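There is one chain below, alone, in structure tokens, taken in the form predicted alone.
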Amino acid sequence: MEKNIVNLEINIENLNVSIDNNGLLKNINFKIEKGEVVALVGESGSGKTLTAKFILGILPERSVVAYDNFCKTQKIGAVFQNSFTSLNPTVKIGNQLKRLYQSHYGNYGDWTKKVVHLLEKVGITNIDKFLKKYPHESSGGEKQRVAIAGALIADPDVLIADEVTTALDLKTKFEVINLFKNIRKELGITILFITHDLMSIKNFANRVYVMYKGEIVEENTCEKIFLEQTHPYVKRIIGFSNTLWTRDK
């Protein structure tokens, strides 16, 4: 038990969150250990992103929050759905990453070395040329990789990826999953992967939490959750995901 406590990156016990008198998160118990990939799965509105925002400390001011225990690592990076849209269209990509580096470290230091290293890790090629591009001169996939690299600049212990595969075709979706697999392998980072698509985390996540109407209704290893489910909602989405998987193959 002592070892598990030491290795915990995030630990939440009995979290409840209400906004405008609406109970949106109910009795959430959630933990991530160092080096894990943990998936948080559920339909839109189930409370996944709200949980991530609680971890990051960016809930709306009108939120009413109660919990028995909450601890987290000091450095957490995050990539949200379509986060690349925050890139300034009038500033070259290299200058934006340079400014981001400066915002974390207070100086420009070895920003080029750091940024080149991270862009290599996320699969960007011809980096010298790429840094001189404006965002509109790169593809959507490239901009998404820039957003991931930007989230890694501060060397976070945990990277939260929130719906980063949404609206992608099956091929591109698994390219992104493989990218996160490589990031985990190369950088040794802990990952919280938030998605509505259970199949996207198969053979990727270590453990899975499933959320439904603001509650965690199932938790299991990634392997076991595809074999056995107890909650009707989880049974339904597993069956639906298997149907889509078979059809798309």
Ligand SMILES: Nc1ncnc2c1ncn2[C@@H]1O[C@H](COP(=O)(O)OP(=O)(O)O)[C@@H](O)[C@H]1O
Contents of the next structure:
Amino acid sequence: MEKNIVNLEINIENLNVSIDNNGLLKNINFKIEKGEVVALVGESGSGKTLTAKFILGILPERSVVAYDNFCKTQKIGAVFQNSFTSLNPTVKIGNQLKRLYQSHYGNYGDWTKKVVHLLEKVGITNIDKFLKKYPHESSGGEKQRVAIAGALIADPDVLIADEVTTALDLKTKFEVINLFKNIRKELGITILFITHDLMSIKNFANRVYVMYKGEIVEENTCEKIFLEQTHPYVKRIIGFSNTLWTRDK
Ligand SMILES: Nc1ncnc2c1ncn2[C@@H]1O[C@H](COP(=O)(O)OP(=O)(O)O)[C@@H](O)[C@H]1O
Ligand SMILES: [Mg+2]
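The structure above corresponds to the form predicted alone; please provide the structure of the form predicted in complex with this ligand.
Expanding to the full complex; the earlier chain stays at the top.
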């Protein structure tokens, strides 16, 4: 019989982070198993991005960090809300992806094959033409897709998506979420989806952590969190989003 081995991609036990004597992350316990979509939800300033930065090892140098245990897979990719603003406006999209390939693999190797494959996966059509475009010649949704393709170049085991749908209109938002569903299904990548928008994770995430003022105040499966909550803040936001989505009688 096959053993039921839990395969942890990320495990954090009792993490505390302070910057300039402000306790910004407090007693964070957090884990992601292989193949999961885990959502990290919370209002602006609650500590979501700092948690992602800790995982990626890019906290500000003056941060004071303590934890009981931390382990993670080597290969973690990340896309941030403003990833597309980091696209260089004066360099064609194809050349930017080519350079990104080179920065990961040390050579240009088979960059076209890889990049075309990934752009197909993220739903870009007419790829030959697209690669010759400058960033300003593509839409917001396309730029976000390029950022996602860029994060996939290094074949990550885990992809962290931090507020990637925040600046997008509703239609594009759902397209990008569907894209993440496909990335998980077709490429087998584990996803940490960070957002302040609770509704975007419905029918998408497996488990949810809710952050409030630097702490994880609630943890549950995605199905259950919409039905039962213990922390007052979580009750409030779920109640609010349920009201928003309920038709007046
Ligand atoms: N580099 C930094 N220096 C000092 N404080 C920071 C820094 N980055 C974030 N913070 C503070 O940490 C808290 C959490 O920030 P952040 O993780 O970015 O929140 P979120 O992503 O949930 O909106 C905020 O109060 C923010 O002001
Ligand atoms: Mg943030």
